[in-house]
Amino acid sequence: MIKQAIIPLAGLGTRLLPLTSVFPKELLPINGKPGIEYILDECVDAGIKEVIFIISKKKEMIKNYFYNDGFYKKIIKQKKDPRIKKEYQKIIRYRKMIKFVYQNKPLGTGDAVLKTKRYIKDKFFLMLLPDDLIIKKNCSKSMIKIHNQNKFSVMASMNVRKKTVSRWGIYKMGKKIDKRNFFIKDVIEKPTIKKAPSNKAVIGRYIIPKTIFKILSKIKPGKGHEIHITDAIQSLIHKQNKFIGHNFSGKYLDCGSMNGYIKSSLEISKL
């Protein structure tokens, strides 16, 4: 069972700059909820136990967001009021699933992976990047689904237009399993639109072997100078570790952009 999962929150945020020069882009309310709390309540509802938050010093306001008892309790005192009280227990009860760890020079997604190395327990966990909002349907839940079938890693998977492909890491895709499920041949990151091997698209929910870490501690620098997942994940792919592209159900949406961000807004008032 995937009891565990690791969000890494130390990015800038720059594409949604001036909003992040004072505050950490997933407290930011999406219809008046921070961002961060769509994606605890998804992992509460696909049955995770503890989260990994991987923060920087810069992003202590998080942290802050979950430990700030002493305004509550003389806010709770002074007002009386419920919907306080409510907001001040639901933040308790996510403290408790929550550990913090720090990556404080950004050096990539898989350095930030790798920092949660001595708290990982067993053999697989899930991986959710904040950026991206699933609804209306639990990717985290149907993915840990499909991984409790068959104990392979499991990446969520979305179709793109062809000429967008460049923004992306895009699967060649191999056998397929089922009508939402395919495995997984490699995985290219940020294709032109000639090599792109399809238009599936890698989307932020990942459930990545523990043995992920041992390619971590080894893997050079790519990209921007900076240690890439997905450069860990074609590792794992071509050392023939099987991983399942799952075409979700539920609706994305990008909250790292301005743009995006007032479109999640929009659509998740709808509900």
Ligand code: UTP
Given for the second form:
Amino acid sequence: MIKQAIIPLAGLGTRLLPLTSVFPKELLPINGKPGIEYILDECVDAGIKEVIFIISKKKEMIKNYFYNDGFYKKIIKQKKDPRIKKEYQKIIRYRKMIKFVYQNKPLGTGDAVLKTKRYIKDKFFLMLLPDDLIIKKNCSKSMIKIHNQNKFSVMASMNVRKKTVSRWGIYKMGKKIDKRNFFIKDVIEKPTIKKAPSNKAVIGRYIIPKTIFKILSKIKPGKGHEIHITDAIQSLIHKQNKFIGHNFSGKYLDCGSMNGYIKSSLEISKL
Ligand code: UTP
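Just the form predicted on its own so far, so send over the form predicted in complex with this ligand.
Next comes the full complex, and the chain you just saw is listed first.
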């Protein structure tokens, strides 16, 4: 069973500047609710019991969001507003499942994941990238279901336009399993159009084995001089670990870019 999830939150969020110059993007409201709460709700609904947040000193506001008891208690006493009480109770519920670890230098997603090494208990864990919202269907839940059938690793996949492949991690497909799932033969971080083996891109939901930490502790920086989780996953695939690509059925919202962030509120308001 997958009971632990990790969420890397230590990136700089430069694509959302100036919104992110003092404010973490994960707390920005999407249709009236901080983005990170959608991700936490997905985890809870998928049966996750513990979530590890990888933050940085610069993003401690995220921790403060969940630990503002003094303020809430005072306001609840003064205002007796049931809505505020309910919101506070929700925040306490979230907090009970969250652990914080620090990555103070944003060296890349792979380095962020490595910071959680000491806390991962089981053979596999879930990772969610909070910029990638998937609505209408719980992608993590579907992926856990697939994992439970065979204990293979699973990663979310989506078809992207060929001319945009250099922005994504791209899969080389192996054998098709069924309509939505296929074996991953390889994965390449941000390939050129010429070198891209398909137009199937990695989206931010991963079920990965604990053995990845061994690779992460040795891996060298890749594209853009960052330590990419995709490069460590590629190494696992080359070592014959089985990875399944899952073409999820929900709707993908890219909240890490300005256009996508603006659109996401509109899309969620239609639900
Ligand atoms: P991105 O590279 O897509 O986002 O990282 P970013 O760095 O936050 O934003 P831009 O590109 O400057 O606009 C994907 C996820 O990995 C986390 C980010 O917080 C984001 O959730 N991340 C990235 C880390 O935790 N540590 C890193 O070193 C890099």
